[in-house]
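In C-alpha cells, the next block holds one chain alone, the form predicted alone.
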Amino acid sequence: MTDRYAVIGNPIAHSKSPLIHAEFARQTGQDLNYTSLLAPLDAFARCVREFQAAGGKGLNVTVPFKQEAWKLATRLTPRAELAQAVNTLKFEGEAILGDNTDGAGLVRDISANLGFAIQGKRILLMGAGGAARGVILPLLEQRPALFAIANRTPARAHELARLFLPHGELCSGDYASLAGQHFDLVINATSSSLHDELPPLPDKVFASGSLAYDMMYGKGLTPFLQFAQTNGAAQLADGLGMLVEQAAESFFLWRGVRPDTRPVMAMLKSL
C-alpha cells in the first residue's frame, strides 16, 4: 500500500511541498503519496489525528501551527524540544514524533547553496514565532559574531533570547532598537510577506556585502526583499532553497533515504 504524507497549514494552497516530495519519491524510488491539508485555525489537532487515524505516516507543519505541533507530539527530538516548535511529525503507531528541520535546512541553503559563510557575521533575525524558534540553535552553532532578535512585541524577543542563552549570546528588542546598527545577514522569519507587508526595519540596517533572506517564497520579490534591494543588501534570497533543504531532512526522517536537493531546486526555479 502506498504510504501517505501531507503538509498541513493555513493558508496552504501556495505550498510547493507536494511537488518537492513527489520529486524526492521519484528520485529515490519510494512508494508514497504526498498532498496538502488545509486545517481550520481552531482545529489543527483534530485534523492531525484524523490524518493519522486514516493511515497517514507523517506530516510537514507550516504557518501557523508549528508551536501547536510541538505541544501535540508525544516524543520530541532534542532540536525540536529546545525550539518549542515542530515542522515535521512522524506517526509511530499511536505515538507522534516531533522534529524541527527548519534550522538545518536554512543553514544548509545559506552556507552550501548561496555560499555565504555565517561564522563571524552579525545576524538579525526578525520574528519570534515558530519559524524563528526553529532556526536559532543551528544559526548559533555557526558561531556568529552577534545575534540579534527583533519583534514588534519585544517581550517575545526577550523570551527567545533567554531560552537560547545557554547556547550562545543573543540580544533582543523591538525594531526601533535596531537604529544605528548594521547586519551582515538579515533573516525575515515573520509572516509579513504572506500578507504583502513589511516589518518596520530601519533603512540602514544592511551592512556592506550583506545577505537579505526571506523565509517566505513566491513569484517575484517579497516586500522585505524589495526593501533590502533598495537599501544596501548585496544578495537577496527567498525561502525556496530552505524549503527544499528542510524537506530533504523530513524525507530522511520518514524514509531513511536522503534525496539530492540540487535537481529539485533547479526544477522549481524553472517553473
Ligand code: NDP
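Starting from the form predicted alone, produce the coordinates for the form predicted in complex with the ligand.
Here we give the lone chain, stripped of any partners or molecules.
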C-alpha cells in the first residue's frame, strides 16, 4: 500500500513541499503519496491524530504549528528538544517522533551547495523566532569562531543565547550593538523580508569574502540581499536551498534514503 505523508500548516496552499517530495519519491523509486493539510488554528493536534489514525506515516509541520508539534511529540531528537520546535513528525505505532531538520538543511545548503566552510568563521544570526531557534545548534556544531544573535527585541536574543550557551559561546543584543563588528556569514532569520523591510543593520557588517543568506525565498533579491549586495557581501543566497535540503533530511528520516537535491533545486528555480 502507498505510504501517506503531508505538510500541515495554516495557510498551506503556497507550500512547495508536495512538489519537492513528489520529485524525491520519483527519483528514488519510493512508493509514497505526499499532500498538504490545512489545519484550523485551534485544531492542530486533532488533525495530526486523524492523519495518524488513517494510516499516515509522517508529517512536515510549518507556520504556525512548530511549537505545538514539539509539545505533541512523544519522543524528540536532541536537536528538536533544544530548538523547542518541530518541523518533522514520524509516526511509529502510537508513538510520535519529533525532529527539526531546518538547521541541518541550512548547514547543508551553506556548506555543500554554496561551498562556504562555516568552521572558524564569524556568524551573525538575525532574529530570535522559530526559524532562528531551529538553526543555532547545527550552526554551533560547525565550530564557528564567533556566534552573535541580534534581534529587534533584544531580550529574546539574550534568552536564546542563554539557552544554547552549554553548546558553544554566543553573544546577543540589538542591532545597534553590532556597530564596528564584521561578520563572514550573516543570516537573516527574521520575517522582515516578508513585509519588504530590513532590520537596522550597520552598513559595515559584511567582512570581505562574506556570505549573506536570507532564509526567505522568492523571485528577485530581498531587501536584505539588496542591502548586502551594495554593502560588500561577496556572495548572496536565498532560502530555497534550505527549503529543499530540510525536505531531503525529513525524507531521509522517514524513508532511510537520501535524495539528490540539485535537480529539485534547479526545477524550482525554473518555475
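Everything numeric here is computed off the predicted structure, so don't read it as measured data. For clarity, a rigid core is taken as the largest C-alpha set superposing within 1.5 Å between two forms. Positions refer to the first chain, counted from 1.
Pro144 and Lys66 are assigned to two distinct rigid parts for the movement between these two forms, based on which superposition fits each C-alpha better. Of the two rigid parts of this chain, the smaller turns against the larger by 15 degrees between these two forms, per C-alpha superposition. Here Ala54 exhibits a Cα shift of 5.8 Å between these two forms, evaluated on the superposed rigid core.
Look at Tyr34: with the core superposed, its C-alpha moves 2.9 Å between these two forms.
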